[in-house]
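Next up: just one chain, as structure tokens, the form predicted alone.
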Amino acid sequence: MSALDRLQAWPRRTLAHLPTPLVSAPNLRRALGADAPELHLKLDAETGLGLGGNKVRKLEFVLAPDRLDGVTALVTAGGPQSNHCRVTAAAAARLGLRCVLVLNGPEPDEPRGNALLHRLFGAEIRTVARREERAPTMETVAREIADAGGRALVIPVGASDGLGTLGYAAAFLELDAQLASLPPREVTWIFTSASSCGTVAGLLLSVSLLDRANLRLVGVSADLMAFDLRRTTLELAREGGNLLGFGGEIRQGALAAADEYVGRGYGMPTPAAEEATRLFGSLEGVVLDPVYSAKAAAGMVDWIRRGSVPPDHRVVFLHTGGHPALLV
């Protein structure tokens, strides 16, 4: 069995509403200039579960039925407004499991956005002061659950490990089939947000499995330096490839990492991200979030305006969701 066959046959749990739409963005394209390339939006904000987003696809693999045998609780971690924690809590509610979220930062007086949804979905919250405390606290919670007679499945931040990358390896197969129905272009560029890097790593894995020489992936950082983003992406892509028995090379040349749109730091607004949010909303009726997708969109807008993408190429913006953060 080939690595591609193993990916398609891998056990998974149906959680997402698939396929998500691939839609043309002609108004935005016109606004970006006469030489703007063909532009499409892959709307993974519409995966459905718990208000959707990219984490749903990862959890389909992480929460496959064979991995939940005897499990009574899901334990994971993130920031106070974590999209991953939101969707994990929603999945736990649907599956009838306890959910414990380890969140760094103080307990909010009036939870809003994702912080509100974490609690609405029934999650128990453990707060820690710093990011570095999240992993050991998750292990402590898992031991407490075991001592009480239960069993916890500990999910890494963002569900970004080798298994989680398979969610976006499979997503690329879906996107590839949608692109096949469009007129051919010499090169297709895919822009997406990157932080824990599981999404862009999964895309890169499938680009490598299919040996697509006409694909370029641009991971636009929400927090990491470009060197770290690239290193983590390649590590995760290789981990996912090892699970599938992939003996080929990961196509490093297909990956670009952009960190110049982070601004003052993670979750901090930038003028370029705010402009991208207005453009997407007013021209295409698409809602971005201020932490991830708005900065990724700012990167895409800048690359197109600067002519970094030739006009006869195609651009796809992979929208990873996260709009509850707008309501904070």
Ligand SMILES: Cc1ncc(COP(=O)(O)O)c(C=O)c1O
Contents of the next structure:
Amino acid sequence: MSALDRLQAWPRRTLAHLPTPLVSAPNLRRALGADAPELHLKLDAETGLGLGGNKVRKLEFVLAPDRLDGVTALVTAGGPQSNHCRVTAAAAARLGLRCVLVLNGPEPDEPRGNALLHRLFGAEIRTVARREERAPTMETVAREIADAGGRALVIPVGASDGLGTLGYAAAFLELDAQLASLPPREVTWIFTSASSCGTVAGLLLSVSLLDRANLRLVGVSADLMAFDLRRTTLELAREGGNLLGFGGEIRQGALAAADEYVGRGYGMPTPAAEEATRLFGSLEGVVLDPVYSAKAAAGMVDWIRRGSVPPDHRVVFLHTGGHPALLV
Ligand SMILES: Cc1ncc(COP(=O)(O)O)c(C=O)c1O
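Having seen the form predicted alone, could you now give me the structure of the form predicted in complex with the ligand?
Now the complete complex, all chains and molecules, led by this one.
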């Protein structure tokens, strides 16, 4: 069995509404200049479960039926506005499991956005003061659950481990099939947000499995330095590849890491992200979030305006979701 066959046969749980739409964005393309390349949006904001986003695809693999034998609770961690925690809590609700979220930051007086949804989906919240306390606290919670006769599945931050990465390896196959119905282009560029890097790593893994020389991936950082983004992405792509028994090389040359759109830091607004949010909203009716997708879109807009993508190439913006953060 080939690594690709293994990916396609891998046990997973249906949680997402798939395939997500691939739509063209002609108004945005026109606004980016006469030489702007063909532009499409892959709307993974619309994966459905618990308001959707990229984490749903990862959880399809992480929460595969064979991994939940005897499990009574899901335990995971993130920031107070974590999209990953929102979707994990929604999945737990759907599966009839307990969910404990370890969140760094104080308990909000009036929860809004994802903080509101964490609670709406019935998750129990443990707050810790610092990010470094999240992993050990997850282990403590898992032990407490075991002591009480239950069993916890601990899911890493962002569901970005080798298994979660397979979610985006599978997503690339879905996108590839959608692109096959469009006229051929010499090169296709995919721009997407990157933080824990499972999304971009999964895409890179499939680009490598399929040996696609005509694909370029641009991971636009929400927080990491480019060096770390690249290193983490390659590690995760290899980890996912190992699960599939993939013996080939990860196509490192297909990956670009952009860290110049982060601004002053994670979640801090930038003028370019705000402009991208207005452009996507007013020209295409598409909502971006300020933490991830707006910064990724700012990167894509800048690369196109600077002429870094030739006019006869194709661009796909993979929208990873995160809407609730816009409404905080
Ligand atoms: C809305 C959104 N977009 C993008 C990302 C980044 O994805 P990844 O963690 O797989 O790099 C995240 C997760 O942190 C997210 O919540």
